[in-house]
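Quick heads-up: it's one chain on its own, the form predicted alone, in structure tokens.
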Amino acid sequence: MIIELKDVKKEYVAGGEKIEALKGVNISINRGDFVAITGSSGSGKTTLLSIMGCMETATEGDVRIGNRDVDTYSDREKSLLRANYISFVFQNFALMDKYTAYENIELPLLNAGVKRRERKKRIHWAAEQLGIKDQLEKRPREMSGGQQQRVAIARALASSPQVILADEPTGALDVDNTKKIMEILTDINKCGTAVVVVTHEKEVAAYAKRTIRMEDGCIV
């Protein structure tokens, strides 16, 4: 098992008002699993996802990451297990404009602390393995959506991870962008590697093994 949640719970604070935006979730995600999971705005979807991935604490409930509890890691091991096991694509590619391609892919791997002949092995793997062995050098703003789509798939990618979480991947593409993407996706799963996509689009769960709906913080 990769990821295991039980009872889970996430309550905010706006304006005054207690928000529940998890209301007792139970998931687990094991090894070359492919899920999607769907639902309406504000249901909870990309809040899950943000537990999943350590980037935010559960209210409530037990998670845990490699058959171990998250409450016992300190930050710098959350930090850790995001640049080694955990890897996120984001709707928005979440790249750095000032970087070119191949910086871009390197930031997560020198947190890592992994070599520099390693890191650039791993960068010219994924970079093939995406198709943009042409693009290394060039900044987001000199490549289309779909091109930064990868350039940011393949910065998760090279960090070898356990997990892909994927929030709205294909949400800033078109059509014919989104099928390539999740083709590609769909490739990384058959090699072993889990996939948790976050998606309102039909098209897109489909390409999934497993389907979670959300509907009001809770799994229906």
Given for the second form:
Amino acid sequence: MIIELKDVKKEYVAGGEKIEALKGVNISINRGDFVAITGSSGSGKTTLLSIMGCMETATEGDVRIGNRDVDTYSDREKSLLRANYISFVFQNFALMDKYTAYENIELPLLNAGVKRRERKKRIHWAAEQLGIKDQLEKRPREMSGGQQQRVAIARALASSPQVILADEPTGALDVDNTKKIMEILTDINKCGTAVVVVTHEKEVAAYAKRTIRMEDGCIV
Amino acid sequence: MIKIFILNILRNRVRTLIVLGFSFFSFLTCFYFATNIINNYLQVGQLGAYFGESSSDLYVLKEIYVEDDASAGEDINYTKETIKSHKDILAGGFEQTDAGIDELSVDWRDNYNFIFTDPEYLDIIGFSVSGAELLPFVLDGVTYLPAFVSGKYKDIFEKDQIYTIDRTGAKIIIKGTIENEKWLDGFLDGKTRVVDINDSILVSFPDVDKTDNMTQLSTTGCYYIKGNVDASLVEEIEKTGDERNIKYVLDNVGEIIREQEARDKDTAGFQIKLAITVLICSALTEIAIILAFIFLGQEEFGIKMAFGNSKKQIIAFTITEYLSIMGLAFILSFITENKLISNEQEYMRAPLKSTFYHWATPLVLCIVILTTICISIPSIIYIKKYNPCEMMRDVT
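For comparison with the form predicted alone, please write out the form predicted together with its partner chain.
Once more the chain from above appears, this time first in line as the rest of the complex follows.
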């Protein structure tokens, strides 16, 4: 079991009003899983993803990552989980504009303490997998949306994570690029990495082995 | 980690340069004012210590008008002899000048620094050598002037050896050495410094100098009178001046020092206010610039957190980054101020450098740390409040 959530609740206070984003969610992500989380806007799917990635903490319930309760992880350990156990792919690519593609891919490897030579090897391997080897010295603004998302996926892939959490990874892409990106994620999944994709597109969800639908903070 | 840190500084070079520029300017202002203020304070203190408790009943004789330069030597000496004739008065002056030594100087450029003084002057200031030790003596019809050499000349002049001053032909005999002694640098006025005399020969005036025009004109302003200086003595001095067409004034040393202290205090007050204003303005500008850049690049925090940085690490990076920029600004301002002091006149250089290294630098270093803390706090608060999930919510 890579990630396991049991009866997880999440509450926010916004504008003095209490909002229940998750109302007792149960989900488990296993090795080799390809899960699509679908649902309308505000259904809680992104909150669920951020709790899975230790970016947020649950108000109630158990969250276990790597068979260990996340509450027992220190902040540094949670950061290290995000550096080499869990990786993210975001809709807006989340690339740092001032850094080259190479340096963007390098970020989690630096944080994981990977040595220089090994970093270089892994970056080139990931770039080759994604077909962006000739783009490594470019900055994000010099690339197309599809290329930027490939760099983002290469960054997620380079640290050899157990799971990739992708939040609307094709939301900013055209049909052609959507297809290519989903094929890349499918290939990654075939190599054993679990993939969790948050999406509201049926075509994207169709690539997943399992689809979870969310409505009003609950899995339906 | 070091790579991320260096990349961050380089990739944010506009912000780095602006902050560096403001910091450099404000630290240089602090260096400049701190060096001057502390130096003035220390030097007035040294002046007080140099004259000791006697400064309140100590007066300095200054000539403000001389009608006949040709007879000025004899005329001024006439006044001095009149003053010395008072048994309850201790009076003496000095002159600092270069002179050659017949036995040592190869050519006219080969000069030595001399302090010619009235022996009584040493008793006024409480020097390590007493006035009596400097009194001339006659042997076989020749007058010898006992002399004392300081540090730099110790190995050049031999004890009990006789040397001849080329300008006057006066014979000096080395009686000993003086170590770490202070002397007044020239006339006593608002700019007077107490300096180390590590390269001087201390000797009494040769007879010929007592009526020499240049020497005597040089000593007024450095001629001190201690004791019962009452109205009758002042009147008597003025009378000797009137007889020889010289106009004298007598100033109280204690008052001169107090006036200097007051002037320095006023200047210091203004400079401190100016330095604080510059410092606060530049710190506020830096905070505004840094926050603007943080706000514009806030997504970067989210990305860094999503890929393995903790908030603590990002805060540590931020502080280290500011500390590096401030450190660089400190080094640049240190080098600039050092250069500025090197361009000062020679007599000012040593005390200014000493104050700069021993006082201004630690003080400005404290200001650097304080400024770094001040400009870091708003950034730290902002980063602490930042929720990396904002990055995800923006787009879904």
